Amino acid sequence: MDKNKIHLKAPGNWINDPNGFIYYKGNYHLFYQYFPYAPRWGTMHWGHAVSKDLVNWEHQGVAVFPTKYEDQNGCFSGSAIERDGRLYLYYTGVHYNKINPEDIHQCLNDEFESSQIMITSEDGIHFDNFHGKKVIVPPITDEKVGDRTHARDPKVWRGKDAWYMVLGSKTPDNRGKLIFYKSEDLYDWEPINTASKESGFGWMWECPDYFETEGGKVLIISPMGFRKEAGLEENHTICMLAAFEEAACRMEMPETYQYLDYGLDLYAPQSTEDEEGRRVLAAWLRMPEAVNGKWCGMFCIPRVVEVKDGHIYFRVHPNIEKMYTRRISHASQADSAGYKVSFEIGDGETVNIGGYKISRRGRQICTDRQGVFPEHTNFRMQCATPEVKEGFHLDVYVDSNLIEVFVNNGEYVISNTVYGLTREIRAEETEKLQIDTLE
């Protein structure tokens, strides 16, 4: 496996969605879904990576792991705080009420409850699974305020004059919804406001994230169910600007969204504030097969959430683009890390990276990686972006199994998983681009 710079991978066998992040005493935390006996999905756990520069990262084993009734079937995904030098988690502990006697990583027709669990540590290491956590959130019986079973991922955040956190949940008549609850403390929780759409946008809403930016206040859903296109995938990432009162929980959502990314392969991403203030976000890929039987998942760049005009932007990190400056001519000479090949693409002209396709079609950018994917998936083969407003500049960052496509600085993105790369790079004019790679 390559090792966990730029991107940070499975350390084997199995991981999907981020948790935790945050910047922590010197030291940005990431958490992550993950299940230690197979490449594939199962009873969740909480792994734990820990980086000084969002660039290297280094594993640090499981943080979290079932110990109680609540959690018994999977310690599920949830976020992080900081309060007087202490770390804060929260997460979605999950009881399946009919196990498959098959397979005890999984639960029949849907019979399981969702409670929401905190666990705390002095220094970001170290956690008492066995007598440190607490139920903050029972099981929800009134379905006025949640749904029993699909209430989850809490995020949690610190508003004006209390602690604030959102679920993810679902309407009696499955709509996607939001549960607003407030503390003052970070133990005892209030449910004080719900939010949801008439629109739907997909059944069931995972994995929120709500946050303030110069340019507006921006709301992360991950709705199930919200694209259905025959035998591809249902569930998608999207994000809009909202307006939210604090102190009642209310927000009001518009019928316009954005995708997190048009690749439509990065789900359940997670946010918060760099070491500078800046807004970061990671988000999991989705991958059809394991890479060499051994290890399945891992994350994109870290991502610089902005709002400009309007417009949601998803820019490189710096503290990646800083990493790229040693100059090659051929994507032989990368580093194993991989490389970033920048250019500006003319109407009707395709770049071939490796067997992935990068073409542009009037003001739209278009992928296709049919050449590099496993058959047989119900991945999308191609992508496109929608019609692009500030140039057709394109930074794309290439790594032995994520290919990411910012255009114009992350006006928009396409991320693709990929398999069996060439290191070739063909264009019509391949004078035109230029390849970077680690030093």
Second form
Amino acid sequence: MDKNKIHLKAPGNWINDPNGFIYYKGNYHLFYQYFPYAPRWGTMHWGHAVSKDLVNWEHQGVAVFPTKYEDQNGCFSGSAIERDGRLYLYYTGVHYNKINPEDIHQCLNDEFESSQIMITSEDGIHFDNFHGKKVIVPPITDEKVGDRTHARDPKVWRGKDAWYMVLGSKTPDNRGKLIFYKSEDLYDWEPINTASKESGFGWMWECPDYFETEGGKVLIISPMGFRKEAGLEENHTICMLAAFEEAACRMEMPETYQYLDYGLDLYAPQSTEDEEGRRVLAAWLRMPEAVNGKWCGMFCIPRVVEVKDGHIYFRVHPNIEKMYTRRISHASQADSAGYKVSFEIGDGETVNIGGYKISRRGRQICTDRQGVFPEHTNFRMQCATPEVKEGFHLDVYVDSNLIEVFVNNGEYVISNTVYGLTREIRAEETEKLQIDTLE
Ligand code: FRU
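Now that the form predicted on its own has been shown, please provide the structure of the form predicted together with beta-D-fructofuranose.
First the chain shown before, then all remaining chains and molecules of the complex.
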């Protein structure tokens, strides 16, 4: 398997959220939550990967790591912006109030506090972790603003008249909450407004992202405790078209939302503008087990976000799409970075890709990974889109541990992590499947 092509994968051990995603000085930079010592979550560092084209990635090692009282127990998620040629990273520093004597890398009973920290670089490669950090928002003391423990994942953007930052947090009665800050100079930040929902939408919102597109203003959040089904993962990423008045940071969220991805493995996405000004998004694919006991965590294909007629589309980025130029007749002829299967699916039909089943039930596209996934996890085996409107065309991107089913060019997407796929593709009419791989 090619670990750094199409899907960026953990260099070893553990990765989770994408961080600081930006096109800067001719390269895409993608940082990520990284635990360098074992294939499980622990004291967070920012790992770093760079790409010219969003297809081929090179790991750069650790960019940001704990050095201060405020980030002693982790450099949590955050974002990047550029000003006057300098790269600015914003992240959450975590300090545990009590150390777990049996495992210093995980917190006891949520007893920690969070600060927001900035670190800058003149080339995007060198970061002075010892002298270059500045705490821009100390732990919150006013409950009306936000929670002292759960306030994290700063997303910073340039607005019309100032810089803005949104944090994910919670209300005292355990509803998700956003906190908006504003700054003239990127150093001094003032809380301006907050937003939450009567109906809750989970108890805490992680990794907020907000941006404008031609078709509407998009809010993405990853609420914890959102979808409750006995024993199954409860934290899921949703997106919606929000009303936002920038100067006053006044946000109104609708009741209706979409899952960002209907496979429900994808979490904590982050977007930026690509070199052509498209809105492109990266996201973490959760995995229940390390591959060969060695690495755990990877990212989806970079997706272009577009809004049309009130619907949010997630399309394969054109740089990725154009890589699949070699037609093959059997999956065993595929490149080590994977292959793509395209077809129209009929009602009641099933296509089995290496043990992963994709079928159509009426207007819904359904998947079943039971044959290619460990049992007894809290992951869902079966997934389905809502009723689709635009036809039944599927483009299925297959890599050794990830299948991404794009329905109607991004009307909906189902992405699932998988283990032990075979190279066999089975369908009632194999002739209609078009299989393409990389040169
Ligand atoms: C989301 C998240 C973020 C946090 C980071 C810690 O997956 O929990 O809220 O900053 O991961 O690794």
